[in-house]
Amino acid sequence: MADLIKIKKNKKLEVSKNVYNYLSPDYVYLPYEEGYTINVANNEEVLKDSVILKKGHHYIYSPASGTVLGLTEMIIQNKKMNVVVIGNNFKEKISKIKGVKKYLCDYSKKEVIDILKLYNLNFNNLDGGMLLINGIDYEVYEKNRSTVIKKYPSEILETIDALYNILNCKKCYLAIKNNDSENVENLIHHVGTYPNIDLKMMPDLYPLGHPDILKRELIMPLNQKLGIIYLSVDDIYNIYIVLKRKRPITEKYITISGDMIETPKVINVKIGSSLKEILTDNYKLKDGDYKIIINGLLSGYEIDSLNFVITEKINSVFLNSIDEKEPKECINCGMCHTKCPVGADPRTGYKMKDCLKCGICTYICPVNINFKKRG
């Protein structure tokens, strides 16, 4: 792991040990992407988990019960687009479901794949002899995966073990950080009940949480020939929810931190919530002059408005002071190349097709060149 790096951390950005819920936003916003049709009318009352948009056999479900209020524009990922607005009635009305099996192992592989697709859990590959579960948060200061393990260890282990058997795997690794002491202790205590699961404790190095890097560092080439089924613990918990309850995923944990946040913390929110409402109701800001960074200080991207929607692809939000250091002329020290986990060189373009966009080159540069802005 010589080409992975230890990040010097700012304790002020570390999240609180307490985990919070914010599951009653006034409104939820569902992206109206090209090719989808709206399945509801304006002013129509909808149940939680009802289909709001559809495209063939792909459905977008409502995270809350309430009233359809029409369309508006919000930021999704890093661009403006139309969204369907639902006014929350705070009743969480939901339709009854049938056909849930008591034990996860009772599902066949085909049933698992069909149910996951129905609720938008589309994984590239569920064929292979090696099941690799990533419990390592990718970005510095993110604690989402650590939180999921901490809150739901039994559910996580039960689901991993069931998938191991359903998918007919030969080996199974669950990777976590060795300094995640509470989860290490808890999992060691529980994992003995599941002999198929091999708990792997990994060093706190970046970007070990990236799927490609974790596969490279943890799995020997011989075992890679078995074929790797890669899932994160977020995926595992979502699979548990879908198979146990036959419900779509309507909530997720995100980390909100930054030097402009008075108390950084992990919070469980409705998918479709607005960032502005989450911050207003749950966080105190130190100042109004800040930059907004989505999905990590090293690998993330900036947005310029709080009218931003939390989707299933959002892991973290950072509100940081604006104190960017002026870049100087490149001194050709080569650190951006030698510290790159895939050996790319942003100065010359060498191997940039393999770039992970992890941000190490920018982080490590002694003259403050922002390679991310260079594209």
Second form
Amino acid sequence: MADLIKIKKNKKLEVSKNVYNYLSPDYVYLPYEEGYTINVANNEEVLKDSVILKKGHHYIYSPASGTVLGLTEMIIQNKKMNVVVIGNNFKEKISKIKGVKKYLCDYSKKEVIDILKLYNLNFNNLDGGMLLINGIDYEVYEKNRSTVIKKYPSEILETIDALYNILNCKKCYLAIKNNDSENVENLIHHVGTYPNIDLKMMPDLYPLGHPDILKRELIMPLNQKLGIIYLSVDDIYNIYIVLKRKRPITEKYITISGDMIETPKVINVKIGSSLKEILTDNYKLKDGDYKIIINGLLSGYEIDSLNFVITEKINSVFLNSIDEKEPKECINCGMCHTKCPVGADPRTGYKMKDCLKCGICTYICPVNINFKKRG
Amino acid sequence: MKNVYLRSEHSIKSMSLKILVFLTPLILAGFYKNGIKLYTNNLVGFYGLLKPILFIIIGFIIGCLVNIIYYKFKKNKDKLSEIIFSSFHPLYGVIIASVISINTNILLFIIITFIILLISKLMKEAKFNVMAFAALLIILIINLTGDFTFLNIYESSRSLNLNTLDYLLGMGSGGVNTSNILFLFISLIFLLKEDYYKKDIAIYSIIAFSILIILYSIYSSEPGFILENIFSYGTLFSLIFIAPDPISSSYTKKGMIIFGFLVGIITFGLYLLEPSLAALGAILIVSLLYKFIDLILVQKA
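The structure above corresponds to the form predicted on its own; please give the structure of the form predicted together with its partner chain next.
Time for the whole complex; same chain goes first.
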């Protein structure tokens, strides 16, 4: 793990141990791209988990029950998109479900793949002899995966064990951080019941949470020939929800932190909630200008406005004070290259096709050159 | 907008200050050997007592001055502390002062160091090792102006018969760079832990040089002088503090190894001609090739 780096943490940005729920937003916003057909009419009453938008076999479900209020435009991942607005009636009315099996192991591989596809859980590869589950949060200060493990250890282990059997795997690793003492203790307590699961305690180094890096560091080249099925802990929990309840994924844990937030914390929100509403109702902001950073301080990106919708791709939001350091001339220290986890050289373009966009080159640079901006 | 919103604590200032801290025991050992010891033996006066430290302070001030002048000329409005440590020049000044002989004329040291550091600052990208160049120039000019020796008055007034332990404990002749080999190794251990330190250059250059010296000593039937040859003439100091200069050395992993080996080999070659200038000369020569090593030999290979 010589290439990976330990990032010195700022205690002010660490999230509190308590996890909060915010599952009653006034409105939910469902963004959609071109090609989708709207399955509902204006002012129509909709149930939670009902299909709102459809494109072939891809469905977008309502995260709340309520009234369809119409269409508008909002910023989604830095681009304007059309959204369907649903006014929440806070009743969480749902339709009855059929065909749920009591035990996850009762599903066949084909059934699992079909159900996951129906609820938009499309995984690239579910073939292989090695099941690798990533319980390490990718970004510094993000605690989504550790929160999921903390809250649902038995569900996670049950699902991993079921997948191990359903997918006919030969080996199974669950990787977590070795300094996440609460989860280490919790999982050790539970894992004895699941002899197929090999718990791997990994050092708190960046970017070990990245799939490629975890595969490289954890799995011996010999085992890589088995074929790796890679899933994160949040994928596992989503698979559990979908298989056990036959419901789409409508909620998500996100980390909200930053030096402009009084109490950073992980919060469980409905997908489609407005960031502005989440912040107003759950967080106290400090006075002063700030920038809004989505999906991490190292690999994330900046947005201009809080008029932003939480989608399944959002893991964290940081509100940070503005402290731009002026870049100086390169001093040829080479740390951008020597510390790069894939050995790329952002100055010469060497091996840049392998770049993970992890941000280490910019983080480590002693003269504040922004290599990320250079692309 | 793409950016990274976390920054490491690395900066030119922190890197320079850490290296200065690692140099401090050697500087103090040099002060003892070339100042206090001479003063207590009534060989020099108060000026002579302070001369080793004066070199270091002046070297540091020249580096700071170069940065201040450069940024005042560019009408930069940064804080003074940021301007002073906007480049490695203050550190360069100290290292140049550590390499030269205690017998060097202070005025000559000031003029040459100032001119070389200023020129290197004005060049957008340094193409050579400034420290090695300045130190070599000072030594060569002094050599041309008359009898030149690295020995201080105490050392030149006695016939010295030093053994390995003497070198280790700081009785070797010369400036700060040969003042205490033990302290030098301790500094190296601390430097090896630093991210920014190009450790492969130091390690591989020492390995290459040492192997060649060992082979040469065995071949020339002088096996008893192996360690003395390695420890003397400030070679190790140059390989540890000057060769891994961030600006003018290879930065790719393989490049650093090649760079280190080349420095070690050329140092040995020059050592047979003029031991006291060997490492500086080798570092200067290889520093001219660092881009070729990184871009052509490593990345385009």
